[in-house]
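Next up: just one chain, as structure tokens, the form predicted in complex with the ligand.
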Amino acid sequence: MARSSDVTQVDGDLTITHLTKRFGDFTAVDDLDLNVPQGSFFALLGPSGCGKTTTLRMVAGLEEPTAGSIAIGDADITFSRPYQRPVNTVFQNYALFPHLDIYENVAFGLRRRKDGDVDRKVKEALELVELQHVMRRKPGQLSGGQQQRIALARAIVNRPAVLLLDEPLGALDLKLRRQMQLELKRIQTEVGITFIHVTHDQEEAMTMADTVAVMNAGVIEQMGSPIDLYESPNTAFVANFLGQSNLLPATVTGADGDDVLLSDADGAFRVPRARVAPGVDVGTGRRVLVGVRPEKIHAELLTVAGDAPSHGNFVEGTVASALFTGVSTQYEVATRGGDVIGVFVQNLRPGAVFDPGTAVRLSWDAGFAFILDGSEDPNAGALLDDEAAD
């Protein structure tokens, strides 16, 4: 006879379709679609309150979706009980059982499933997180970082099809966090389980994950490899939340072969058609945002006015501020047309820093710019990024 607690033994991709969660009339997760390939390290990145935890809780079975479905491989688990899912969670606050010692905490899942090999598996899991020596202590006697690793061991020892990690490193200081990021990545590669890692730290998401989904206000703004997201953001929110971007309002003036031609108060630009975000209309006369990452901009001393590069992607202005950071110098340049453009210049030669007030010409390769919808707020997600960085 099948016991009611029998766990669905499946593996495969995690597929989320049209997933929606409403609390009263507040929509926390809005028609979410996701496909997480088996064995991948997937990061769900977004600002506080955007619905990350709610999404994870629905996958874990701790929250019932208002609509939509969740499946692992071919098995629909939308309405299975939490203990029937081949899914384990590392909770945001760890949620270790305070009355059980570390060994029993880690053994908990195995014992419930009547595993025949508890002792060996628990010791292996503790070895994996390098904490065999605290086996007989209570959770209250461990440091934050140790508790975090035990929470990981307690989940991973069950070899779930999907492991959910809800900001597991949020409570750790920066140094320990960087160390644990490498550790997590190592463990994921070692055990080959699908990891869904929730974070609001963009650097953490980019360094660890194969695929990053950027979430904002209950919807996925964009999903892809860290390089894709960084080099070709589709929305102003993604452009600003992942790293920094200069987003300049401009008007489409026409087309030239594979390039879109644009102009703003500072002059004329061109951007390849392939660099236009999906769904953005670049018909003549349309208002759009031209995006350029600060490190893709070349800055040079403006010696002779009018001595412009032939490809056209340049603006002139004066240095408003210069911030020397060692590896690079970060400038803010006020353009003639009234924009402020951020520029990161690598310090290749000592003593080559422009002082504030210097007249400079900024230029970039047409292929490095990208075009976003003109109706978007150029500052969307920019302030949130500062919040996430600390």
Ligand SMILES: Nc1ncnc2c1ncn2[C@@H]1O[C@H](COP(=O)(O)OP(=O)(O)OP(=O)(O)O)[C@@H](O)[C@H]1O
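I have the form predicted in complex with the ligand already, so could you send the form predicted alone?
Here we give the lone chain, stripped of any partners or molecules.
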């Protein structure tokens, strides 16, 4: 392992092993193992109190672990001082020096290190964030989005091995936040530095990250690509927190080839065995949760009750509410069996909206559904206050 004094020269994967942080009787991070490949864009996603910010602070050296280790490449940085680590952090509040112009804000760290190539590096960093034309302005003369990009330039100008982003877009309005998501991804791709983005915003995580780890109560519930997590959640918490899901209690009635057969009060369903979450028992008689995303469901006016559509599972019910959002209309449908199912229908034709009280049939392809453990709370992760930092 490298000595602490050598740490600023290292690079490599970020490896977290059995990392634990307790505050008295409360365990904020619980025996966490994690490997973040060098040069990747990684997101820690979760609600308030899940442990994501505490994890970031331990990597930054702002919190000392109760147990476990943190390494970058071959260098153990578990107990290194923050300034000895090849790590920089971009915060939500930017933390720019108001009395210095933009050039000097970006140059600050380089001057402290007595870098001999300050001018070139500052101008390259400002060019990267496309703000070289404001280098002689003060932070107060810039917009929130510009200030965030300057904070990013200052953080990457000395090329840390790992850049930590702590809810960096939280103070921006929706339109600017979406623009900055694309900018952050572009910048990370150009500089090749490992980015670790801590956020409660599912859209941010899915838009930018190569890999997303969903945290809950100090542990990682599931980790993978945004597509894998969204299409194949392993738990009710992940299914509900990463987007929206309908999770319907059902009973396994048997099998038909590669499909699991199920039933509930609304009728019979089938789901491919490949869509069963790891470790879930789908033996006959087992209680499970059948999940399907709202946008995967086809809604049509109910004309003849009981006729099974050719394209998959179906239920019948009545529109309880309809919310027009422009791109789509979001429905809640009360089924005859007593469930309430959310449905998102793209607005392809003017005026094609079902009014409350309309009888409809909802259907979905069997391959769009997934099966989770029936002992889980179907509302886990759905009703969380995820706006505050943990």
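Positions refer to the first chain, counted from 1. Rigid core here is just the name for the largest C-alpha set that superposes within 1.5 Å across the two forms. Small disclaimer: the values here were computed from a predicted structure and weren't measured.
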query: Shift of E63 between these two forms at or above 2 Å (CA, core fit); finding: yes
query: Displaced residue check between these two forms: E231, CA, 2 Å or over, core reference; finding: no
query: CA of G109, rigid core aligned, shift of 2 Å or more between these two forms; finding: yes
query: Per-residue CA shift, H99 (Å; core superposed between these two forms); finding: 8.1
query: Inter-form CA displacement between these two forms at R149 - rigid core frame, Å; finding: 3.6
